[in-house]
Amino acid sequence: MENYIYFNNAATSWPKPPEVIEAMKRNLTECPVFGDRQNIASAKDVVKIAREEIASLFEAPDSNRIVFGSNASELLNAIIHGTLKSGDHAISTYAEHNSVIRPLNTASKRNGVELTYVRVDERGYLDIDDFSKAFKDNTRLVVINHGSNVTGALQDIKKISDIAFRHKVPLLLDASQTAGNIKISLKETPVAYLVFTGHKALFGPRGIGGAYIAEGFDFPPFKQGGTGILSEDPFQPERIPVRYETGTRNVPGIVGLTEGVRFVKKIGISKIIEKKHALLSILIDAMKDNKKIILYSPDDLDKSVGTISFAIKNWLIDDIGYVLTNSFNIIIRTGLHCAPMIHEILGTLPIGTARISLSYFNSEEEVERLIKALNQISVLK
């Protein structure tokens, strides 16, 4: 990968900070002990430490209400299926990822849960008035994608949270694209559930994710089994977080995620945003100057997570990615990006868009090489 320029960080961030890799190596080579399952006084409870670091990042009031899973998709499924029952109504949007769309549709098909998907505009923004009108007497859950993984549009979560609170409906916030990319404060904007993944802008490995479950919003766990404690109980323990952490946890992944979170905190969200905005401004200005390029993402970077979707006139979407990779050693993403409904609004079904997503580790030189490549490609057809 050394010779490639990587612009697919909305899928998985790369490279990872060296401290993430070193921490995972240490965890895999040292004796596997940690505080809550071993009677060793010197053992560090690395899972407890991870909860505290993540709670600090999100300004969550209780670190014990951070729970871990294999990824954001697992936690979204757990909350959606654990919360909704027959006769309930749920509100979501056209900007959602399949990790939300599919469990919601499954809940509808299996249990008769009523669904309302509120449309977004051609940049991916939710219409707040339409959202306000979607509530019903039986609305029991709102599920919102904080930042679109297609257009990058950043939703106004404060307004959305206020409306949901006014209707006494819990808000499930999918922060897969925003955790590590923008400041998220559960103190300033409380939500019932916050779901995040480790392998994107938090710079952790794949196969680890988590959720914050606010006080008073517990739901039945969808898995039962070993927890390492309270083994005499014939039922799943009620105590959080073990209630939702059945079986052996991905401790190397949790350790790697901890170091990724520490890296974000060390650099500072504001510095990460500042660097990415500087690079994105160069890139967007250059793309807007090219009349062959069609942009589907917002111009206002303060209202965007920084992901750019585009097309090039007369080019097939997959061919753009193929040529960039094989002729210029530049990796982007093409297709529907697991979020099919928003493409109905963009008019990009069934082929999708080409997508560029930057990391803190990208450089101005890499962006300039991408611009040069796009300009060369665009004049070929």
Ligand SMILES: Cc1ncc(COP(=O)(O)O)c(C=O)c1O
The other form holds:
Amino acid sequence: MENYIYFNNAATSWPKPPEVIEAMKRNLTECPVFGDRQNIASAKDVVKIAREEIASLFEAPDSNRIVFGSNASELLNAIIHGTLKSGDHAISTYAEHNSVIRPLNTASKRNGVELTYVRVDERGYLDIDDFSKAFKDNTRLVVINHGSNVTGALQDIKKISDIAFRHKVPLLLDASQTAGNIKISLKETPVAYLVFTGHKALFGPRGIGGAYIAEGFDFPPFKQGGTGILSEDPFQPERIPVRYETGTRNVPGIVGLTEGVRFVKKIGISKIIEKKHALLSILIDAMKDNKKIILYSPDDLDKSVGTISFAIKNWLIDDIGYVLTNSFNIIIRTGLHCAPMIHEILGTLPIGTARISLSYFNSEEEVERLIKALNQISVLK
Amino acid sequence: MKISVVKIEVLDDCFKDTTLFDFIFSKALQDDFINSLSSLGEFEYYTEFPKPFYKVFRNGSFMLKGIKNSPNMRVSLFPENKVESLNELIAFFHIDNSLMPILKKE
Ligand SMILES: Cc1ncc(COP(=O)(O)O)c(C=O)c1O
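Complement to the form predicted alone: the form predicted together with the ligand:
Next comes the full complex, and the chain you just saw is listed first.
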């Protein structure tokens, strides 16, 4: 396998901390007596431990309200379809991922749910006034992408949550891009639902995600089946978290995610941010110096999750990705990044943008190699 | 031995209506072969890159691109003239009939 420099961490992070790989290996090697609904006395419940680690990362008041699923999309679907019914109105934004847009549009088509998508500006920020004006008497859910996976724009979640609270409308925060990348405190900013994915900045494997469902915001279970407990009940148990965790869980994934979360805590979010900001400053300064590069991302790194979208004048977006990958062994991503609506605002439809997303594991040398490659590519046309 | 296409892989289509293939040749492509593509359309060849990149573009018809020393060539057929473009590429690269069903499926 060739050596690649990897800048596609907004899609999935790589490399993973060795602890993640070790823990998963151990879990798959050991006799499965621990943690998956087994009877053994004093079994350490690895799933319970995972809930506790995640709850403490998000400063969530009750770890039993962390539920696991196969990814963020699954939980976003569950909450959207579980809470919205015919005649309801939901508010979301142009910065959403298809994992929100498609379930919302499906709820609209199937059940006549009314939708308002509030526009964002050309950097990806939500206009708070427009957002405030979108509420109606029948508004029952607000869905917000915390950090744009296209421009990196971080929404002001404190303000958004205050407004939603004032209107007594539950807020569903899609933290797929932000969990592990910035500090999220449910103590400081309570939300009804927080959805996270395990395989991005939380450094877990692909195929694991979850949600925090605040007390008072339960919705009907979206799947019914075996839960390992309360088996005499002919219906899905009411008790959370089993209410939402049907069938055999992805325990190796959960164990890997636990170690990913522990890694984030061990390094510390502020250290992670500090390192990424230092690298991003070098990169953004160099990209701004290059007059052929068009940046679609915010300048203020404190208001960014650290993802950058760009184009190079006279180059097709797809060719930028092809050349970086195949000629320079540098992995970035090109296209719409599953978030088509924001490209309407950026003016980048139908081809999208080129996107760079760093992780804690990237180095200054790698960033310098990327800058050199971008400069070399851009001067040729 | 003459270079020939030995396999054609149909790729997932990112853009509606554009058909995407990988042509896999019998040998890694070198300068002579790559330069001969210039007769097909607008030709760009960036030899200064760590792995040189070539691209051939014919407006409304097709785009070919790839890397020197690789046997793979990415082929995009634009919706306007798919059949004609395909026939032209089949003739140009002397693509064997046995590979045709894969192409025709698209
Ligand atoms: C903002 C956002 N929401 C949701 C998702 C979906 O995450 P998952 O692949 O875990 O379902 C992604 C993943 O790319 C994302 O960036």
